[in-house]
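Next up is one chain by itself, shown in C-alpha cells, the form predicted on its own.
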Amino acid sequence: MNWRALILVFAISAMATLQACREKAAIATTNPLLKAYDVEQDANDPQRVIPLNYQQAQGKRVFNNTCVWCHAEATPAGPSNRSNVTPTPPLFTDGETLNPLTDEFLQNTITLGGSAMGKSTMMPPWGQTISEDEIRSVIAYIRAVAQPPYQPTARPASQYPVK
C-alpha cells in the first residue's frame, strides 16, 4: 500500500469516528432517561419511570439493602417483613405519611431508631451500620419516589444539630 492509500483509510476512518460520535451526542440530548444513573418505577403509574441521581441511586442501593425489608411489599427476595412488624411501617413511597416529616427528622430516626424519636420500638438504629451519607441518600431516594410527589417547605432549617 502506498502513502495514498493509508492516508485516504485514515480519513475515511476518522470521518466515520466524528459522525458517530455526533449521532451518539444527538441520541444523548433527546432522552433524560440516559442521564439518570438509576430509574424508579411509579407506584401509582407503571408506564411511568422516575429518574434518578447520583445521591438517589445510591439511597436506592442502601434501601433495597436495609429498609425494604419493612418498609416495601415486595422485596427482591420475594415478600417482605411489613405485614409481621406492629404497628405497620408506611411504604417508602407513602408521600402522604412521610413528606410531612422533615429531612431532620427522618435522619434522626433512621439514626437513633423509631423509639428514640417517639416513633415504633421494631425500628432499629442504623447509625452504627450505615454512614450519614448513605442515611441522607436514602432520604433522597425517598423523597424522589413519594406520591403523592414530595414538595419541601421553605422554612429555615433548624438550629439544633443531627443527632
Ligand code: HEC
The other form holds:
Amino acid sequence: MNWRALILVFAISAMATLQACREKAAIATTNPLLKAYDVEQDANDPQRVIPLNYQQAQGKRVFNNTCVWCHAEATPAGPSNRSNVTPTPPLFTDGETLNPLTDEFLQNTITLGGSAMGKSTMMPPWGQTISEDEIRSVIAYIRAVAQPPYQPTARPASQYPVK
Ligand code: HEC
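Got the form predicted on its own; any chance of the form predicted together with the ligand too?
Full assembly next; the chain just shown is listed first.
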C-alpha cells in the first residue's frame, strides 16, 4: 500500500466518523411538534404537560377533528362555534361536569346524540361518523385531561356493546 492509498483510507474513515456524529446530533434534536399527540398541556397549569398513552392520543386526534368545534374556546381554524349552541357545551377539560358521568353514559351520548339522552339536540349523534373504538378513545382522552383529575370508579364498565 503506498502513501496515497493510506491517505485515502484515512480520509474515508474520517468522513464516516463525522457522518456518524452528525446522525446522532440529528436524533437528539427532533422536532417537538412530531410528538405533540403524545402530550397535552394542562389547561390550568401551563408548566405541566399531561403524557397521553396511545388510546388517549388517538382520542385527541378524534377530538381535534370532530369535537373541538363546539367543545373548546378556540379551534385550529380560529374561533369556535361554542357560543352559538345552547346550552353552551362543556369544555373537554371540565372535570366538574364530565367526571360524574359514567363511561357508558358518555359512550351513549356521543353515539346517539343529545336528544336520545334527554339533552340538547345541538349535540349531534356521532355513531355513524366515527367508529366505536374512536368514541372509546375520545372518552379516554376526556378522562386524561379532566380538571379536577378523573378518579375511575371500581365498578366495571358495561359488558354489552352500545348498539
Ligand atoms: C355542533 C356542536 C357540537 C359538536 C361538534 C359536538 N358537541 Fe358535544 N355537545 C354539544 C352541546 C350543545 C352539548 C350540551 C348538551 C346539553 O347539555 O344538553 C354537548 C354535550 C356533550 C357532552 C356532555 C353530555 C352531558 O351529559 O353533559 C359530551 C360528553 C359531548 N358533548 C361529547 C362530544 C364529543 C365526543 C364530540 C365529538 C365526537 C362532540 N361532543 C361534538 C354540541 C356539540
